[in-house]
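First, one chain by itself in structure tokens, the form predicted on its own.
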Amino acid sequence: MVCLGNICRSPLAAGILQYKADNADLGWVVESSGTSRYHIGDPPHRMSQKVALSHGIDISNQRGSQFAKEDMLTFDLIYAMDRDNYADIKRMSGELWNEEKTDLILNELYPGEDREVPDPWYGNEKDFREVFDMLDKACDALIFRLTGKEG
């Protein structure tokens, strides 16, 4: 999962789809990081820690780390966040590039539209729970999609 500064959205979506894959027994690991410099090493936003916990979802031991283009060999998937973060994995990602493990996240909600998942951070609880629930969706329907279970 992948965001801009890796402490709102991308731990919120990994700290999602990690409780959901671990309460399926999928076997999964599930991480997530940002394609800025600008939080490597901090803990997620305090309010995606708040919103997250608010459904027992712990992701206060995350921290931020940057993508790297070694992300591409290293998992099956990669998620952004928006359109941004997708062309800025693309660029980072040189020749290891590969379009075919990697999308925007609502794409799994509204395959095709590109929809993107708002960034919460000038904004308040509401925002994040908004984001939170967008996610939580999204998380669910890529489980069903490569499983057939129900997130």
Given for the second form:
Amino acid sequence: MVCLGNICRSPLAAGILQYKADNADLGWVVESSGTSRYHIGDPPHRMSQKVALSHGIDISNQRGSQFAKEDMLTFDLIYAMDRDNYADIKRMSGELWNEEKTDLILNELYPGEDREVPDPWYGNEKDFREVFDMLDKACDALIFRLTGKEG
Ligand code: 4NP
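Having seen the form predicted on its own, can you show the form predicted in complex with ligand 4NP?
Entire complex below, previous chain first.
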């Protein structure tokens, strides 16, 4: 799960998907990173932590990291939150870029529409809750598409 800062959206996305995958016994490893170096080593935004915890998901142990092109080999699927993230992932991956395994996360919910998860960095709790709800639905759709199981 990749966003810009790796403190608002992608830690939520990774936390939600890991939680659902664990509950469904899928054995998946979900990680997150940012395309920027702004928040390397930082915990998730306090509002992402708060909203996740209100749904029983503890993301406090995550720490910010930057997307590395080798991630394109390490992971089976790479999800961008918005179109800028997608373009940055493509650019940063260089010769390792693999279009087959990279997509916008909301394309799991709205196939082919290229919708974006809005950046809540300047927003309030309501914005973070809206981001959570979008990611929650997208992760359910992803799990159902790949496994046939309800998330
Ligand atoms: P994120 O949000 O990409 O969802 O983690 C942001 C976090 C920090 C910044 C921008 C977006 N920033 O400019 O520091």
